[in-house]
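One chain follows as structure tokens, the form predicted on its own.
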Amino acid sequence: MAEYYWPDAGNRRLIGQRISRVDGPLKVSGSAKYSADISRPGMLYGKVLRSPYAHAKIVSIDTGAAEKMPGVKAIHIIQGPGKVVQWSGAEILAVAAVDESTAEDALRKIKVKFEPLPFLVDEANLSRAGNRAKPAADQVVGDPDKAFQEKDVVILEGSYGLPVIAHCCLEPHGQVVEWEGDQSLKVYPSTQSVSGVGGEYAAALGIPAGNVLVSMQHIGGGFGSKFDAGPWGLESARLAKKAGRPVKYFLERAAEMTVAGNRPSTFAKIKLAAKPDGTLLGWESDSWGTGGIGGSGIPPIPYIFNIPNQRKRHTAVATNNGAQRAWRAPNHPQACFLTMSALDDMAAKLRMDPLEFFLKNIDLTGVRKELYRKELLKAAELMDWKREWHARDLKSTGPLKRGLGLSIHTWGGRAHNSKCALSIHPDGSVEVNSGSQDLGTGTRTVMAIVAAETFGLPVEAIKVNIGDSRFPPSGPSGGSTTVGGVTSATRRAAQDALAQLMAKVAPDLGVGPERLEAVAGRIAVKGDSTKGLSWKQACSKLGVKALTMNGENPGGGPLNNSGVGGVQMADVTVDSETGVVKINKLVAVQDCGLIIDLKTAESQVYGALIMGIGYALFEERIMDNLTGRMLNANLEFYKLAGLGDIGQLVVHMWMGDKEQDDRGVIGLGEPPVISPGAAISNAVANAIGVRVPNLPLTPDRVLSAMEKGGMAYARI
């Protein structure tokens, strides 16, 4: 078996540097084409009643007016009479027509009989959650009790939730179907599973998953919402089918907002205990959460900190909304600003410096402990965190209140399977081709890195080609997988493919394969840069059949691993008269193994950082207790992050040093998404002495947490 490495620190000429997108050009000119764009000939559009009630029984349904319509080519029945549906905006069934607002027309045509049902939608108050509620069994490390009762042991308790958040993914969840015949389908979705998701349309419409063709060039975000067909997607396919042409159907915004998928809410009230000193000893907490009728898994607390005794209790609770899907670091965020805000509470009560308290327990992180420590400094240091942090003060002068926090997370970030095909012409091109997609990490631009550094070429020199599952099979893009598994597979084909051609020049050289290297658009004689083929001269001994290896992850050498570590430090400045927060600075200190693209790896953080204010700011789902129904259902009043709301973005990507490079690539999309909510909302408790207890931190709520006077502590 071949050894496949990464080039030394010493060879590499362009991983590691700060590389433009390569489909940069075709976003910024608009000639992208999203599945959104795409348009078929005889191409119908689709639409979907939806239930206007969050739990009823359908009685009955008539559709004879909206079959009678021109232009309304075909009607199909989702859910039919008896069936109950679980939350406002279910489907109920789906209309072809030739235009827009012909089918929105039939849908109003359409009558549809519910027998309403009790219905629960906010889950905030446990109290009334009644049978909705379903706790598990408790959790129990060490002896919490004696913790909780050791002398001169200081107590913490507090109080802190973060609501249901939605999906706002710029180009919503769709697709374009066609049918080919009775047995084969073309699919052009926005998808986070190119190779993955056509076996989801054969199972469901009974055809092999070979007659599933999935093509999609580029997608408008997803954020762990877009892995299968969804409803949308599968009911599309089956109105083609019975139209007899294409039908396009994207989700309207109201419906990606409401059955789309979410980010589940988690509340919990917490007790810890600690030495005067600042060790801590004890976690208590009971926790509760919905993601939707079939509630909310166990959040990961206490976050990081392996405090020695803790009593944990989870609380699932069943409520009438849309289905909770994977959004950005699942669960993590929401464990992060628990036990984060929690910490920060201790520290206040002790008067302790955050920064030294998390330092002081930093051991209780474990195997990254003094990876941890490294960046905690690193992040002080650029925050300037010694000369600007100060004591919580309720007594400040000035309507202008200044605060610092901070937070530190974690994420796997394991490669995901993935194959490709890397093909040499006799030209002297070079191809890669893989059926993945990319998120936004920019996945054709790493794999024409990797083959790029491989063959001593230029980036350009290479041209990548994804997104249609012909293509080698590669993993879904969710967890940070992706660029792991894509270079991965990319250096193994690379490796090999240069192998083989070296074989074929090493007797016109007069040297075996072994003495020759692939440097600045040559195959060379090591040591000797004179003696060697330009690269296109080396290409053209292979006659006139191209050369194609496969790759593939996993397999042989230390190409990828996993975990990864990070902190982060927020500045802000709160009105107190208005409630207002501003962010003034928000610094990330991140490693994330050996860095394929500076650029795109510093962009994942900026991103990241961006969708970290929004949802420590403004985002929020609100449900109408009365109607079961979300009232900001749309980008008016489902508020997230402008321009003028960022404020200073500073990224370090830990990085340069053996350690980190040893390591190999670990993904890097999940982790700097987890900590800004626990550190923006603990700067803003140093900013006005008080806790704001819930996510997002909106004007009314800063303003109720100053008038209340805050926790306990606050007061002593």
Second form
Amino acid sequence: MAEYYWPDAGNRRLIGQRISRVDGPLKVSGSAKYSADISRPGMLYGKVLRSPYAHAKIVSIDTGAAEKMPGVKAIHIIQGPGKVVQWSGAEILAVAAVDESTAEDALRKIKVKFEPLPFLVDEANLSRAGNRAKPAADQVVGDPDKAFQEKDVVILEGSYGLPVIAHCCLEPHGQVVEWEGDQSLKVYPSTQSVSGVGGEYAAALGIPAGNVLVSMQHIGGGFGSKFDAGPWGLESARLAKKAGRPVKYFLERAAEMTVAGNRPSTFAKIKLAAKPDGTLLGWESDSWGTGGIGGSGIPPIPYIFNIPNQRKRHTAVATNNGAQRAWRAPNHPQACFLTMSALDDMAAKLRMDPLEFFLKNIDLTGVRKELYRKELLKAAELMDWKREWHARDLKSTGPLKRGLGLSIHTWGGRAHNSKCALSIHPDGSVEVNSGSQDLGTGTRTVMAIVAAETFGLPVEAIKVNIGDSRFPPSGPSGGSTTVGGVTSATRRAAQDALAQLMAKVAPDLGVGPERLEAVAGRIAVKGDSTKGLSWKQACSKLGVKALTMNGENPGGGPLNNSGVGGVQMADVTVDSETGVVKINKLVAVQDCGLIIDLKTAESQVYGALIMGIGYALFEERIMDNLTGRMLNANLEFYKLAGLGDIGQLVVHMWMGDKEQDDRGVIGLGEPPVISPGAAISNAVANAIGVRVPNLPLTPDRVLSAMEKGGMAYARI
Amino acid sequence: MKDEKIDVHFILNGRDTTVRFDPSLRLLDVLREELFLTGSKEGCGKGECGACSVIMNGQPVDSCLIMGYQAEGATITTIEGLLSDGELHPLQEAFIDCGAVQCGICIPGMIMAGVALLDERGQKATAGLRSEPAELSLEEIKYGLAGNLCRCTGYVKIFDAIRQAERRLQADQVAAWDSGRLGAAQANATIDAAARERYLPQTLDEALTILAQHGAARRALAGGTDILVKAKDGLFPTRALFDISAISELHGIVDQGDRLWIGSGVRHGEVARSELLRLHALALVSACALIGGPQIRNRGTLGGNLANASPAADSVPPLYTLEATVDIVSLGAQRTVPIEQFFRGPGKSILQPTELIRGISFAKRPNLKGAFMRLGQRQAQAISKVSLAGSAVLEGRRFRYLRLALGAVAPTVIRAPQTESILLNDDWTPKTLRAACQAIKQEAKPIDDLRSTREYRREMCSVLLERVMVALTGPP
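Please give the other form, namely the form predicted in complex with the partner chain, since only the form predicted on its own has been shown so far.
Below: every chain and molecule of the assembly, starting with the one above.
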């Protein structure tokens, strides 16, 4: 049994460097093919008729006029008379036509009668939820009653909340589907699970799983919302079968925002108990939220700080909205915002610097307490916290108020099961094939780096093929599991292949294979680089057949690990007359074990920060209580952060120490998106002296919080 | 149902191109579906995300908000056209090198907007309008890319890439690197007769004839930044539209002596850059500079902003403060209406289906100052929650002329007459300003909507008034 390991810090040429992504040239030149860019001969365009009602029974469907339209090739009923739809935007039927405008015209000619039923779409006010609200958790740890009655105890009570937000991928969900006969299907989807999604098609369509070919070269964002085939995929396949031609269907922006995934809301009334010196004693929370008709679970509160005495109750509210999907670090941003905001308010009540308060209670963070301590101090240094922080009640003149806030977070990120096949060809070329996918995180790039590092070759010498279900299966890209999975599989296959290649060439060099090394494009004798063969010469010894080795990350092992911390700090200015919050600076200190590519790793953190600014300041699903529809299912009123909104971003990767390196590779996609909401909200509270209870921190919420907090902004 | 296909001629990535297509296609569809140039992406179809950006006649535009036939005679560069002898443009290389690319879906549009920004910068440098070697400021980059959204990469690396490319272009002494070079070919082809008759009138009479014959069944299309968004929502079929942007009678900013005349086809970007208007209508120039991002400003027109009749239209409050008149024409008739009588409510105006706005005019006033401020949902590319324009002539401590107009706080843009009279009838002092700031809250009739609340809007009228007044004259 071979031993698998990462090269020591001193022996790495590529791993940990800033290396440009290998698919960069394709992406910047517009030649990268996303699935929506694919056209097939005879391809039709799909469109879906959706329910205008949040809750209704379908009474009848009349497709007569549409069927007679020239250019309409198939109409497929998804939910027929008698079915009950549970949210606006629910799929009723699909049309395939020769072009999009014909398909749209056809939808307008179809008459569907509904019998509207009572609905609930807005959960923020729990008292209006009636029997849609169901107890979902009631947990007690230690003795909270006693904790809240300790002598001299300081008690903080507050309300906090985050609304439902959308994933809002810039490339919507969808696919091109093409049948070959009636038993074989080709799917070109936008998916986070190239190896997994085919089985779902096979099961739903009643064809052998081996007959579904899934192919996807690039994807324009997923964030946890693109694991399954989705009704858009399965129903398009049925539609294509009926039409006898390939069908392209990608969701319209409104549908993308309504039915293709969202992050559940969470609201909570929180009570904290602490000693006057800041030692945390007790936590009580009554939380509620919705992820659609299925309600929602309790987020992991109190987050990270394992307060000794707790009472937690959670109420799940079933609403008539499109269903939740995993949103980058599921449940963590909610738990983090609720907890860190309450802790920050407690620090203010105790008149403590929150940095001191967090450090005071750092033991409650468990196994990573030393790391958090170090990361907090590093972030404080990058923010110049000691100099810049002021207490909440500091009086400043002028309408502009500045404040600082902080937050900490955690995530797992253990590598998923992943396989690859690595081939060394007799001409010296190397390719690695895997049924993985590159969400923009750099999957291709990290695989190429690992193979190149192992073989002593430049990154460009490695060809990585992914995004095809015929390749060895690799896990879905979610939960920050991909980088560990694909790099471990690649390293294992590469180590094994190199051992075999060395065994082939060792006789020619007159030494045992254990005395050989692969460096600088050569297989040479260790300590005597004059004695060796060029990589090409060495590979020619393979004869006429490629040397192919399979690599598998079994899901664990010596090359990867799980569990990271992370600290973020925010510096904001609030215009106390208009309520507009401006980000001056965000600092993110993030650990993630051994970093394969520093450039793409940092890129994940920068990207997470802008997503964080988005949900901290702008993003919010707004439902209409009268019609049951989403009012801002577009990019016009559902605002993402733009270039003008982000301020200075400082990213510090916690790396370079042996402790981190020895942990192996840990995923990074989720953790840095967890803290921004809390850090920014805390900075705003610090700036204006009161908590704005709910995200996003819109100007009217900021002003109304100031008014309620007695901070009457008497003007002029 | 389908209309007959039409031939459209343009220069695409340096080549004379003729494409025959269904007139209901947008430029983005023509590129992607007819020409298989799939580098331009569709993110929203409404000009919000910029993923479909191309450079048209030297300016970045959203190809999802342009009908295919509006490309007639234009010079267009797409992401595919940036390659020169197989070499990437310095900005493309910089995007790779700086790590400014992640999932990549927004990147072609981002790069096209960036290239346009660098071209403009280079041309200014060549023309001596910009001192060397000052580099683009962060604010200039933010302004130039405000029409593009990215969901996953983080923007900072995009700023780095623009800077790196700028340095490369300067070092290589190709500061005026110009995607316009691709316009070397000449689009000489004559316009398809069927296309001209139905979609591309070349004179005002041709356009008015279409309206006279079809009335409300046809609608004039200029910048498309509002009307194509409504078409995307299915409010009316795109085949009802026809293009009026080629009509020369609707263009130009003309000094008529005691008045200025602006053609209805003049785009927000032209207004924002006009030195003549900066001199005589600063509030209007400030407002147009804040509309949308570059792609929207390069298409949206003043006439379109009026015809759309949104109470939140940013160009309208300044025109109220200039006491502008609207010059309206129909076949064989014309009328002139004060701008305050033009609007009837949200989306409603006095414009008849057979009429077009020819232009807008207003009196020149010596020493007129102007200011415009607004609050939106975010820094750029956002519809105003509340806006306020002011135009004023201050002599000593007395205002000789003062007009204030509020946007997005009533069914139409409104003047603030009580507030104006407080300011006009007293010396300009802190006390007068305080009284005015109180009064203006009573003049607004705001509502709750998606973007904001009634209370917030009312309060902000007062905040904006103070800031606009200080911007107009300095503190009292």
